[in-house]
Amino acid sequence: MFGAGILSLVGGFAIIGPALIPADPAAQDFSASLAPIGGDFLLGADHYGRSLLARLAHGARLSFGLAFLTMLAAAVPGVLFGLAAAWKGGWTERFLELTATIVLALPGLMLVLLLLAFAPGNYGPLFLGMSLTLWVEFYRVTKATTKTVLAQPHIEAARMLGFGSRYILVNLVLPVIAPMIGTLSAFAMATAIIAVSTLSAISVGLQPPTPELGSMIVELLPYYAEAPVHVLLPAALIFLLVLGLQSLAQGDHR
């Protein structure tokens, strides 16, 4: 309830707040430069005078967005990679865990790494980065759970009595490996969010002007003395974010 909670709130600020909120989060305004929280601009305005409200929002959506587009495309062939090795066996089990160990053979940073060289600051690249690195973890979890499940006695049982795989599959086995599913669909989103936010904060990933989480903390981050607050609000939306996903991976495992 906690996480569910917490991911509630800053989850709908993330949809619904850059629909709600009139500021563009573009527009300059240097006359309000580092603007105190109150006022004209309800959590103030950073250096270049633009709302940090409006800048907030569309960057939670930026980053929650990305990582949910993220987590989907890693799940889905992940899911159905595990699916199918465990269920043939065989070559099609070799070949893709050779495949996986391949991939993990390169460090997922480097990799991110590799393809932003290619396009930097776009986020195709970055997506498909993080796809590409995140995709094993459901594979081999799907992939041992559905080997252990089709072990079980019942599911010999179920075939005996004529039984499909269809049915067996949709009955017997994706109920048993869901709720898995559904931690390792959270923590890969806390992963993505705090990949694309490191990435920006070392000027590899999104770039300005674009209202990334981590790119406002570094282009804060030489105002701190000024305006304290304004660089901590974009750390703790990105803290609240994952604290959120984080909480509710853990209640889905208990």
Given for the second form:
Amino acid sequence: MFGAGILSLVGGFAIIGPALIPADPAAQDFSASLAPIGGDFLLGADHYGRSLLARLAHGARLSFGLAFLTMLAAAVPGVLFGLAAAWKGGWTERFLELTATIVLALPGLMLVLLLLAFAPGNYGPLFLGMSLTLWVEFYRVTKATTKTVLAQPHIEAARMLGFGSRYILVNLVLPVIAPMIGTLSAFAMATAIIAVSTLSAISVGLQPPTPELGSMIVELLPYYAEAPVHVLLPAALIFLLVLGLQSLAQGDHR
Amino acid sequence: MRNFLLPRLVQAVLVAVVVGALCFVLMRVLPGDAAMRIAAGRYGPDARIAEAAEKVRLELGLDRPMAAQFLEWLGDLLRLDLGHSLVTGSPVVHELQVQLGASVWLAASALALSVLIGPVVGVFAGLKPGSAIDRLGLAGAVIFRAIPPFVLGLVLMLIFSKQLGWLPPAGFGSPREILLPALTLALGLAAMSSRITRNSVAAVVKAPYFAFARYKGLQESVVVRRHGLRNAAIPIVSYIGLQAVYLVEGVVVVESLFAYPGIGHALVHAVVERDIPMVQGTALVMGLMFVVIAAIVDLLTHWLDPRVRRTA
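I've shown you the form predicted on its own. Could you give me the structure of the form predicted in complex with the partner chain?
Every chain and every other molecule in the complex is listed next, the one we just looked at coming first.
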């Protein structure tokens, strides 16, 4: 409940916020540089006088959207390959297993960094690298669970009654693995949000002026003495996004 | 022994092949002629660069088929001939030696600090599940897990360097400078290990052999030490193995943040500057660091849990 509550608040801000807030996140106004919270700008303005509220909303949408797409791009092939490996076994499984081992040989962030070396600051390698590392988890869990499900007598009965493989997978296997996939998806999104903001903060991810939460923190850091809350706002937003997703995932579990 | 060292060896080879293959492709898809770039890196851009590039092409065999070049590239990699940095021109191996030392220190201090924090909190929480310590530990673990390492690092930097002025925000050399980056990593690691410890200790406390040790009149401290901790340690140590990922990734992030001159910092720089030999070298060393940590954890589990030895 707690996770769902936070997530719907922050998610709502991320999805509806950019549409409701008329301010342009890139519009500069030097006379309003580091404007305080509560004045003309609801949440103040950064050192270029850009509305922080608008930038936070667009940043949250970017993080959330990119994380969602990454999760989809990891979950769909991960689950399909997992089902295929458990169903077919043999060479299909061996090949997929080898691929998974190759991906897992390196820590995920390293793989993303290596791909980012092709085009630093671009969405493409960032997205590709993250989904490439995250699909393995979906694949492994799906494969392991499906295997145990397929070994149960009611599946054998369904097979002997002549039900097709598609019917069995959709109606008998999928309901069992669905809650686990849900948990993994929430964790994968949390991981993706952390990765996107981290990479931007160490200046290999998305580059400013893109309103990205991680790079906003680093951009505002030199002005910490004048405007401490401005620096902490994007950090708090990342924290809430990740906390919401992680609590949601754990809530499913219990 | 062979049962777990062999997979780690395979993993190490895979790391080299993946890193090597990606860097090989990278070297060839980057805009411009690879021979020209290497010549410029070696001799500096001058009027006779085209001739120099031609010599480089013949010398390095860049005119041969791709497959042959790739095999040779891998061969160099496996012989640890990592080439020269495109930016500084010095051998990659030299730069790596210095940086690796710094990173190993950081990783080791982070691990040591995390063991001081996480399992200690976990043991106290696990001995009395549901107590105030247990709840506090849970809240701390949830919070520290939801904060990305770079945000945690910044917050610590703001508190300990800006507000209190106790520790330097960046730099390298003395133990004072290693403390903040190590603490950043340690808190993240401890958030996870404290909960694992707590669950594992709570399970041991409920186990019949633990109750039996009490019934036969052993002192509480002896019961906890001899029957509790070693059994509880098995899942904790294998979990530290999973944390190797967090540690290696964290080293990259935290080093960049605190301007700590280690391998991770060098990797990020090399990516930004597209210095491919350095990218390859640093990624390779970090990947191997990951494998070594995992292998050490395997060894520890082996030593802690005699049952593994018997089945192996």
